[in-house]
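What follows is a single chain, given as structure tokens, in the form predicted alone.
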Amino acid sequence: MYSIVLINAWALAVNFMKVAPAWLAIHVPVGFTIICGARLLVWWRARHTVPMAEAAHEALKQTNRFALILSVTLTTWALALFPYGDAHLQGNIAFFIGITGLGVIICLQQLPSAAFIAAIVINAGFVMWFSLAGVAAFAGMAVNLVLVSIALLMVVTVQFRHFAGAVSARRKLETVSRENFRLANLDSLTGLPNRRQFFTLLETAFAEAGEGRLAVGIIDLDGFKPVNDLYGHKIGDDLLVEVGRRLASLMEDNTRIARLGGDEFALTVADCPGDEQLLALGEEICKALRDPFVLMEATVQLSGSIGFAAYPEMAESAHDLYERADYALYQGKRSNRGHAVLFANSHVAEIEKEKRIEQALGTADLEHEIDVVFQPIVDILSGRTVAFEALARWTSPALGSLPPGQFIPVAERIGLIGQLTRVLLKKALVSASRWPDEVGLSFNLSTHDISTSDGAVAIVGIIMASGIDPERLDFEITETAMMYDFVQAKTAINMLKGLGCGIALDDFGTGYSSLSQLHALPLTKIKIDRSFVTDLHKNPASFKIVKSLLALSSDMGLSCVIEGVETEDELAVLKNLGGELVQGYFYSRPMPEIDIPGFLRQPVEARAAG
């Protein structure tokens, strides 16, 4: 628009050089080509900036008044040179206003409220002067100008319409693209960031970390799942709530809470303090997540255990700052439920031997390389053995003999547990087939087993062929496995119990089921953890917890077996409590087959091991 105005201006100034004043021919145009070249070049500066949107409506509010006082300033000054100039160059200074006059309506149909002022003006001072001047082909002109400008607006108020409706469209995109960005990086339940976003923002603060120090820590609930099946799924739901604004409250600037799905959380800490002080966070979120949680419908209570690892002492990559986060967290909810653990290089070593356990497991010929050894089950009362418990035991060519506590989770998390169990069963009965009919056998099933009906359609076909009296099997259980699937678990266990086989809860008070869902179970035993019992004799809250699981069991007409029993003192207090079954080293280590025999015909004083 300044290139054409500017054009124009000393086109028509040349023509009236000679004949015209220079104030008006020569003074008045440098005047034009200093206010526009400086308005030229600052949009020509402000080109490749996006304004905001108030410098914008200011900057647009400037150009309206611009364009008036362009208007009326080149219109007035074109007709101050009609005097001046014979017909010919009248008739330039008609052609000016007209071509100026369209060219600035078409420059400026972006904005319409401009375009409307300098046709107004141009087709005023035109339309007034010429049709005074008398001349027919003038006053023709004006009218011609007249009508060109009505349609150039027309045309300008229609294209500034589709313009608006592109703008309104593409902002109404740009919106949506921001929402469905906010959406898929968020959690619709929480508001927390995502899994997505989490590993977006891990990545960028991997990158940003430089020779920091970063962290990452992964949490996970304990004892959500009975909550959730308790109380249902809207209960369940209004607490992962909770939970999110009680972890996001105790953020602070250096750390990013999110949500990983179910009841997993985890943050990153960038500038990452010491070991000592990334422990006490963890303990400070363990210790929020303690506080009972008061709903509209129930006050809920559960705990939280977290897994940290910390870059660059245990870590190369964002992706092994997560992974080993989640090894601390997995061996946390195993050792140290419900407290901090920081990945250490004590895990690196466990990791490698899980490894090695895991490719000989893969490799493994369990029928030749497993085998069972048995604990005795003993009546404190009368000294008889009532049952043994069947124990798994591994000796791996490649390996030697390993405890169960070391290759059974990595059976159960390479999907080899069902395997394994249906081996060692088919042993363990075939052992049980040559004791006296009044010796029963007890049994571990996995999560696996009862959380599939294959797993337990291929326990009961074992028991079946076995030709054992399924009523001598109690077949023990966790409270973990239980809440992995309650409706799958009830379902295995009715099919086991209605076989004739005992159902008993091992690790009782470890674990996080309801006593609604207990009663729910066809149980016929409990089994009180070894934690417990341990200088039971010494601790009064163990001997509190001991003598009301006896009671509870008794209430709910549940036999009780105590575990871990190794003391003389231990087994006198279980006596006095009302006791009655009782396993552990103070009557027999683990024992092969072999040992049985001679074990059952020892005389009851001499059986204890202590």
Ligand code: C2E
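Positions refer to the first chain, counted from 1. The term rigid core refers to the most C-alpha atoms you can superpose between the two forms while keeping them within 1.5 Å. Remember, predicted model here, so these are calculated numbers, not experimental data. What changes on going to the form predicted together with this ligand:
- Relative to the superposed rigid core, G400 undergoes a CA displacement smaller than 2 Å between the two forms.
- Remark: with the core as the superposition reference, the CA shift of Q90 between the two forms reaches 2 Å or more.
- Relative to the superposed rigid core, C107 undergoes a CA displacement of at least 2 Å between the two forms.
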The other form holds:
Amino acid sequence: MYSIVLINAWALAVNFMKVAPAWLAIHVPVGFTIICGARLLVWWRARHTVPMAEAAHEALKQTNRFALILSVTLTTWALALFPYGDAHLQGNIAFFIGITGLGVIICLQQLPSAAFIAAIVINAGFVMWFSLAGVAAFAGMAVNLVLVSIALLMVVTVQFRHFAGAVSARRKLETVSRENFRLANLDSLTGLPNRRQFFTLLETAFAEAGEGRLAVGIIDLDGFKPVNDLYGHKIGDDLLVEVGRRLASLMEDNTRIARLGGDEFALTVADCPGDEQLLALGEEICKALRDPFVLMEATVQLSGSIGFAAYPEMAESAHDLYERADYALYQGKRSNRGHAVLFANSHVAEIEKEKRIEQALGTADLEHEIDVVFQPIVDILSGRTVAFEALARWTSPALGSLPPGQFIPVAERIGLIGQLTRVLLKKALVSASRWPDEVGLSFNLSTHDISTSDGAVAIVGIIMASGIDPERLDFEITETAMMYDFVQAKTAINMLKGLGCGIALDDFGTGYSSLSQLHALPLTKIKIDRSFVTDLHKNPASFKIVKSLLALSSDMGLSCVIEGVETEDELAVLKNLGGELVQGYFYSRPMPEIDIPGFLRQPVEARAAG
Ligand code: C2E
Ligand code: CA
Ligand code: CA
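Alongside the form predicted alone that was just displayed, please also present the structure of the form predicted together with this ligand.
Next comes the full complex, this chain leading.
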């Protein structure tokens, strides 16, 4: 715009230099040139910067003011030249004002207010002057100019509406896409990066790691699900938010935390130091998670386990790194719950072995390869066998015989446990139907058996079909089974209880069952884990635990089986503590069905304690 104004002004000035005084024909256009040049320079310099909204608003107001000053001075100057020119030069002035005015309007179309100011000033000056001039040709020109200006202003107005519409649509689009980005990459509950974003972060960190060491940690909360089930999702959500906050507060410049989903979080540690520091960081996190969470409606206690893997020693790709950290976590949860575990080389062999087990189990002929052995549960005082616990055994043609601790978790993972349980239960019931009526059967159920209604219904069907009195049956469940889906598990347990079966809480004392949970379940029995029984007579801590667990079970009106009794010394202590039912190698190792009649025929006095 300034270029048009200056070039047009100089084209007019040149024609008037010989006839008009120098101040008017030269000095004024020089003044224009300096002022317009300065404005031009300011705009040019700022062409790449995007001003803040306030500064932009101020600049537009300035432009309005400048449009007024420019159009007033330009029109006044041109008209001031009028008396010096002949008819041709006067025509030149009229043309200059008209065409420059239209040019200015077009150039200011993005700021209609300025375009209107310029149009009004220029047209008003033009119309007034030329109608007073009394020349018909000029009057005609004035009418032409006014009409064209009006048309042009209409076009500018319509254009501007489209322009403004497009700008606000674009802004909306930007806001929406920013929001979409946020939703797609951040966890809505905790505000931490979500699973998807975590993997992006991990890939980036991996690409940037170069020679450096990069670690991944996966955190899983222990005991979150029961809180969620018992107190409701609102408290569960509050708890996760608080967990997220605690974890985030422990992060440093080189660590990033994310929520993978549920009660699982993950972190990346760039420029990761040695294993010791990594484990120290892990323990710090575990410690923070063990502090009680004081929420609006309840105070709850949790713990968290972490699995770590580090590049380059333990993994070759970002995916490997994640998988191995996950494996370390899985191992940690089994053997060192509530602590940090680093992926170890020994895990590689375990993973290989599990893969082989997985393959063999997937194609196994369960009916023929799976068997049940039985371990007696004995009344400590009379020495009578009150029941047998059924324990699974698998003899794989490819891998030989494997303990349940190795294949049950794999069966659970590959979704084969339901089928496996059904085969085992049928076999165990067939055996039990051959025992005397007063000898019961205790059967282990896995998490998955009671966390689906199909599983529970199938179990009930098998019991009914066996013809055995359900009162002879106990089902053993672990606390972890309840962590999966408390409500469904409770429904399944109620169904079995309703049938007349007993419900035993297995491995009691090792997990996280709270007393409120014990109350919430229709239990009939608890089984004290064998870890408390080993060397009970030498270990005061174990002694105290067993003593209080026995007191607890009797207070709650539950019977109690003490597992893992191996020696006479242990048995003697248990008897003193008032233990009633025991199970362990001291009486018998798990035996095949065929040995049961012989075992039951043994004189009970031989088994009665002390
Ligand atoms: P569990 O239910 O706690 O079973 C007791 C385990 O302790 C059995 O191991 C048994 O052989 C062992 N045991 C018994 N007395 C003693 C003792 O005095 N000393 C020692 N050191 N160990 C003793 P097993 O048969 O290897 O079973 C391991 C676990 O596998 C079981 O622990 C149970 O959780 C699971 N399991 C076994 N059979 C089944 C099954 O049919 N279904 C399901 N879902 N899980 C099963
Ligand atoms: Ca058991
Ligand atoms: Ca047990």
